[in-house]
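Form predicted alone, single chain, as structure tokens, below.
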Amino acid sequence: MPKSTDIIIIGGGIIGAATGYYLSRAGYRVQLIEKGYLCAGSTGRCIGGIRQQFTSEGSIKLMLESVRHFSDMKEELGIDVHWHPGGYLFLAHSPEKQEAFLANIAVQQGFGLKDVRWVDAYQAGQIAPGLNIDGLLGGSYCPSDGQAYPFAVVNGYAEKIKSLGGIVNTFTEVTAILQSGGRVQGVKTVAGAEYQADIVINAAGPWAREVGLMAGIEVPVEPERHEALITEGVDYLNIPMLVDYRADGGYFQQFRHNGQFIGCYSPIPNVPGHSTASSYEFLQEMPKRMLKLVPALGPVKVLRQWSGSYENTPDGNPILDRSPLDGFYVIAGMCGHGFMLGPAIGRMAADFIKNGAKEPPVAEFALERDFSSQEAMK
């Protein structure tokens, strides 16, 4: 006989989890899917940047109380996500990069981020010790953004699921989305075991196409590979994220837990599929542009690079809706931003799926758009 539960959620990164732990909070019995480890796909591969400085009302208010949730993680879960507001430094070179971080900054600031100003290079300079500030106009700097540890957090929730009634599947693929009528009835996996719920949730993240076209659904996600690396431990900086937008920039922070510095660059031209190889070239690049920003890290040596993915959508806008599969919904297409938003996103979409309602709670989120209208979460 196939096992039943009230929800089932195919992925096991921070969406999944996040999600899956505000549904069983509200009294569904969850069963979280995975088909590797928990954060085995983008989750587990990004940098752990946290930040609210994005550019329209919705994202900017999904942020506030992500940071919020981020912030009452440890007592809530009972687990120490190192969550640390180090914060984020956006750098200007230009006079052109200054204009649309005044312009952005007054946005943030009406929308409820009040700690976020703009700082002229030398304010830079003291914010950043050992910030190269040759060439470089101020930037626009918000303290309470900061950093967290993707597993820790993941792993939280998914410990917090069990604890509520739910059950985890590690190691499991879903090969199936069972129907009838219309309707979805549960999945199938590999092992030809079936699942039984009323309601299923494609989280897959990269994956979210090929889950959604098991189920007859068109999800306009697509892959793109990402590199990162990280550094040895050594003593704390008290170097916010430094983000530089220049063709030769890229972003990185120090983890205060353990000394280690971690980044990336976005690829130029960029690097579709679910490919995670890693290059010589990012290996040999992205330490000359840490060093281009802050030269004292020479010294530092590197331990490892990586690559992942983010899922990116035509219009750079998340999707969060109901599908024309009833019952089947899709969480997904996060941009890059998954970890950061998965908080607010997974309490946003447990609140949707329980209230019933039948559109979206962000239209801009909705899984059938006009992609070619939409402004993008930035």
Given for the second form:
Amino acid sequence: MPKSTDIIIIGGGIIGAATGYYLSRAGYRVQLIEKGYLCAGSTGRCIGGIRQQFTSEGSIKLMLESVRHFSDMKEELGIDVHWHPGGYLFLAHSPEKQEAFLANIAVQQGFGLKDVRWVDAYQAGQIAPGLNIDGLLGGSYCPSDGQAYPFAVVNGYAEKIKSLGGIVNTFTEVTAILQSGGRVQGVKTVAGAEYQADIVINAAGPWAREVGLMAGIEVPVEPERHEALITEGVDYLNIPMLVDYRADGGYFQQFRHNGQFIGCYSPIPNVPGHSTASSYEFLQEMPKRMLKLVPALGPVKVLRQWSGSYENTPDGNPILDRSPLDGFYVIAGMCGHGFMLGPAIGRMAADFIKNGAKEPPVAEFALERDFSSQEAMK
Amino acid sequence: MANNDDKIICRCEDITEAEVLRAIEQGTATADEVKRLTRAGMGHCQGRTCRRLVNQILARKLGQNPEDQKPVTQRSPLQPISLKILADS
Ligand SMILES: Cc1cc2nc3c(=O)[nH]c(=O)nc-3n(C[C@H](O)[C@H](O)[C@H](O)COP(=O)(O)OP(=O)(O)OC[C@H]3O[C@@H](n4cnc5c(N)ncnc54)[C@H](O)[C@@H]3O)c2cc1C
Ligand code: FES
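Show the form predicted in complex with the partner chain, please, because up to now only the form predicted alone has appeared in this conversation.
Complete assembly follows, chain above in first position.
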């Protein structure tokens, strides 16, 4: 069996592509294997939001790093990924939310997110022209949060992997992980091809559990359906990403590069499973929620709706670790934040693999951990 | 005559033939992939105008048989509808 690469990565989403890029840069020959087209999984279905407002040290620091990568990407990858620091505004309509945001802001500033701040309802209305401030107490605002275009980012990474000597296989499904004597040997594809490598990475996003099981490794990632829609492009209104955590809230933003509004909400109850069906309920409900926040958007036309999977772990933190099978790594379970985390996670994963450390770089990201604590700004 | 590569393939998103060809060079082989890479087909008309042209370029460049080409995923709503009308529906 010919060994053409050092590292095989399963999954052509943001995590596989970013990790592959940083490993290629570190001198490894990488083979990225994707069962569909690049971004066929969650990455091509996400709404492109990038924020640093989290509550755990690990996530905040990773996101500070990711934002640096996104802002350097045009130069680094030689492709315009439409990075735009348009900000994120989390809305508080109750004293409890206000209190929670104020506490989070203190934590975030403590970990180096200097420009996050509390704004009152009037200021929120200035920051987001047209925002309905009825019943609004204020919000948590961070102007250096932003947006980028997922297809461009992943394509940029994939092109770099190729130009650095790696291989990108699309429409190639991995069906088995080859192993012997407690060490990973490579993968087998649906067409029966076998590829050998000393290191195999499970970056299969919502399918990380299934791919883990091919290696006999339990990976606690559960897919959960989230729907989204996008409108036609209109003049840029300079509204940051608006996040409304109320039961009938949602989140949406406007792309700077083409003026389209894109948004989604988290359904109650949640919808577990791999389904990517779209519902008429969402197509009626999401516009209601958007217009409740910014009534002036009424005439803007919806072009498309779709759905994709969040890839949840029980505690809301990612998994970035080696596994009991020597050479088999798991980098998955980004819990609906994988696009924004991707660049920093990819960099961290590459360093981890390169330095051969036994313990994962962030204890909170261990594969075998106590999953009972919770990331609060999920 | 203008350079053929500058020909607009997707009028809604302003995507030229050169951009579609570049996407094919990078390894895309279906109209769906071309759409996601270049945005040709993501515009106001939802690809009604450009889908056939993209398929023709793919057929020409990659020797694909038009009958075998994978159809592009169709996303509802099939006609753009305003947020207001949807919210009131
Ligand atoms: C509606 C919605 C909105 C979102 N909004 C945001 C947002 O604003 N910001 C943000 O950061 N995140 C957002 N997310 C979450 C984000 O999309 C995911 O966290 C992220 O894309 C996960 O990336 P990934 O590379 O781990 O997984 P994926 O992108 O799913 O990549 C995994 C890939 O593995 C492939 N694969 C699976 N099994 C196999 C196999 N056996 N062989 C070969 N290939 C295989 C899949 O086809 C897939 O392409 C959103 C998600 C949804 C659904
Ligand atoms: S011409 Fe391409 S989407 Fe309309």
